[in-house]
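Encoded as structure tokens, the following chain is the form predicted on its own, with no partner shown.
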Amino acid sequence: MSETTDLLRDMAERLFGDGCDKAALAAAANGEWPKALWTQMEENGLTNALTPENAGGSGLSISDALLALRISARHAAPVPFAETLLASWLAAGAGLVAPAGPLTIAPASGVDVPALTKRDGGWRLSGRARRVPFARDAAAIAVLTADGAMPMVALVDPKLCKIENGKNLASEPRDDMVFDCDLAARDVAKAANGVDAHTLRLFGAAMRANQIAGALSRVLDMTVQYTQERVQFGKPISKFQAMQHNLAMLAAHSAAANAAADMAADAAEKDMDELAIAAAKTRCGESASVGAAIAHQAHGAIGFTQEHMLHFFTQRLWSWRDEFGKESDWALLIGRSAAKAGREKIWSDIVTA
């Protein structure tokens, strides 16, 4: 672990954990755009972790990035942290400078691209995307669009376009929007070699699957502190044996989901490798499930209520299983990946993934 990682944890655990208490998460649940928080992360190059310091950003690793992403989760940080990534991802590798703010992506869903034609010495953007996240609240979105076969970047100022707002089940916006519009020459550049958007639902598919570890070891612990204090029948409700059985399946699943998330993260650092992300992804999606079940067993139903912090991490664990690939897309690509190997190949496969 390097010098840099350790203060980047120091620094990003700070930063969330002073500016996602219940109050703020409340009004970012009610539409409030948290600015402080966002201006924090800015001023300590958070949002342009993977822009190329060459060109103003703070040129972080991917695994750097993505395990400040994990803590952001960690503390249920209600910004577009990993759609900004993504977007200035995209930007930096097409050549395209993004102005400053939060960013999104398009599409986002993996359905109805945006078509994208040359027009009058710039270009012409045209189509739907479907529950792009926080498009109300972004500087610019990043449309990964084609011209022909040649995948493209477009970054587009989301006043030119048609915005229905929407929401997932933690209340962060998913908007649905209609391209009709006309965009310059600089805007519009060929992606980064090897980008397309299969690279992309990967990208964004690791990084759910951090913020899924990062909100599930928050959960962890928030169920093992309530247990210890909750007293039924005269002692604490970690005494009984069952809630004992569900404690340690719920740590399980939490160390399950960080080992997978440390493995999307070595594999999108490298090579974006499909196998590794796809199977990450899966059991991220597997653990949110069983986990944000178990703890709201063990709560009751005061981990239900607005009151109560619970419903900030499980709605989102509950959101983002679904985001970039549900398990069962993906659990679809190993089994036809497996399928292709054959016997003679599938072990060697399976554990050099």
Given for the second form:
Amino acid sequence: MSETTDLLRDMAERLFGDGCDKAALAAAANGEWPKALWTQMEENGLTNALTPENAGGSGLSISDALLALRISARHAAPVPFAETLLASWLAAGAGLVAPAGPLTIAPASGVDVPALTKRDGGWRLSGRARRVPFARDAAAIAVLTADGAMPMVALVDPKLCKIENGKNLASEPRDDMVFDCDLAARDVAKAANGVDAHTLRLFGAAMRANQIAGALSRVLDMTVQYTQERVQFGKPISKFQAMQHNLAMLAAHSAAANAAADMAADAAEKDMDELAIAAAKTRCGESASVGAAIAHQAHGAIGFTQEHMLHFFTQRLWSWRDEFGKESDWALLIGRSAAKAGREKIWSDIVTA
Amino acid sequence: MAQLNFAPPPPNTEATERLRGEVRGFLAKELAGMSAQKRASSWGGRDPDFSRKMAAQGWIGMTWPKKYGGHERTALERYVVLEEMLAAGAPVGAHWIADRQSAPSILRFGTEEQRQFFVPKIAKGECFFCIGMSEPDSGSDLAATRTRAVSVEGGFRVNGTKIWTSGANAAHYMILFCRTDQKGDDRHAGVSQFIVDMRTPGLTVRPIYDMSGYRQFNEVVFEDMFLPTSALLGNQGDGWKQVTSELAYERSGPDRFLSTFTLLIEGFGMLANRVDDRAAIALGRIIAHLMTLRRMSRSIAGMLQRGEDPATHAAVVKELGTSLEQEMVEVMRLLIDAEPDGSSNNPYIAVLAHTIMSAPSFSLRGGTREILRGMIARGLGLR
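Just the form predicted on its own so far, so send over the form predicted in complex with its partner chain.
Below, the chain from earlier opens the complete complex, with every other chain and molecule after it.
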């Protein structure tokens, strides 16, 4: 672990720890934009982490950026951090300069690519995108589209689009969009070599895997703490063996999610290896399901209410496991790829990923 | 509160991947014609000739000092050999325990004389070990051990019984865990380890056949067995500390999630080109779990190499790994239309039968599921 990484970790822990108390999370869930938190993130160079230094960004490595993202999720930061990272990565790869402010990407759900056609020295973008994260709050949307077979990136001002507000289980904005707008030539460019809608989905899955790992590690902390404080039958419920075994499984699933998220981060850093990211999202999704269930069981009724913080985390886990491909989507890809490789190659593919 | 951090494992290098190629070449030749059912025995399969051939390649005692017959290679290189052996279903059982934990214990706690006597023989694949821990009245509760070694002139006199001892009939030596002092307030005090020659007078081995008819287990009885003082491993009274230090080796390796890999491979073979979406999802999920466990297990190999003590991490790998091994049986069973039959000529059907019958042992041997969960809970600060 390098010194830069340690500094980044400390800074992110402090920043998100300070900015994500219960009141802030509740306000965001009610639709309020967390302006102060976002400003802090901008001032500390997190929002442009994946923009190269020569383009005015912090130029962090992908694994460092994903570490900061994981920490943001440890605090349920109600901001489009992952989406801004994805959009600035797409834009930078295409040589486009994204505006300041929160960004997001499309398509985010499914792989329907909005259509791009040439028009009057510029372009016309038309089509739909479902459940675009934080579209209503974004300064620009990096749309992964195509000119024929050529993957293109278009930077779109959401004010030019029709937006129908929606949300996920954690009340994070997930907005349906209709694109039908003219774009200047300077806002559209070829995507970086090798980047297409599938790559975007892979990177998105790597992001959500890291967010799940972060949120679940917090759920583990909260659950351990709660069971040590809650007294029944004259002793803290953490002293009951049945409870201890459940918490051991929560810890095991949290550890597995962290390891899987690391695997995804390595792959995203290196070559966007499909198998590694698919496995990571599958594994993290499963940890999210098992972990959230154990945490709620341990917390009893209070964890089920708005009085307690738990729901901010479990609602995100339940949403993130489905976003950018759920467990069955990615497991299907792995299974098909193994079947295609044939029994002789299954092991060597596992080792190579 | 302690989050369990699995540090990134050391990366593959040119050297590890060259080694992997050599191992695969060796296995293709040595295992040609071996039945799937035999492969399914995984590290339960014993073949002393195979062990000696592995040793000739320098693949036993890979990380030990050269002056004791080792090869001073990295933990990761050793890991490559182990995982390739297990994935291929090689019969590594004869030397497995000696390589995994007996020799490392002797190197760590043994006298110079013991190191020089035992470790080179183990590295040559000529000396196999078994573990004398469980007793009729002491299973998970290891500190309840009743086998006693009483000080006598020139050594110790041992009486008691060990049970469920895998490979006692084929091993040359046992590392015996027993009581050397009266049980006091501290249950973990007064226990010691000995290196016992299996030919010692007063030692008898009786077979115990498992439910498949295999001779996995043995009962080993000690009746006034004399051990010279030189048989003591480490310090008298340090047995508990020594035995727990073996556990991270015992619980974190690829043997804790690849025991049933042959079933997965034969399942793919049986489905051939009929892997529909339902099957692809079920099998892809298993592969995702294996990949994650492999990363965690390799991470522990790195921690062990750095001299850390990842006992709780190892408990997590074993618990998740053996749960996956057991679940895999159910996944395959529901996916493929066939009834298990050990006498079948169909490799999948025979391997399924074998695996169903051995699966209960996965979460018993090397520490039960309940003990491991307790250890993880302790790591969380709950007890």
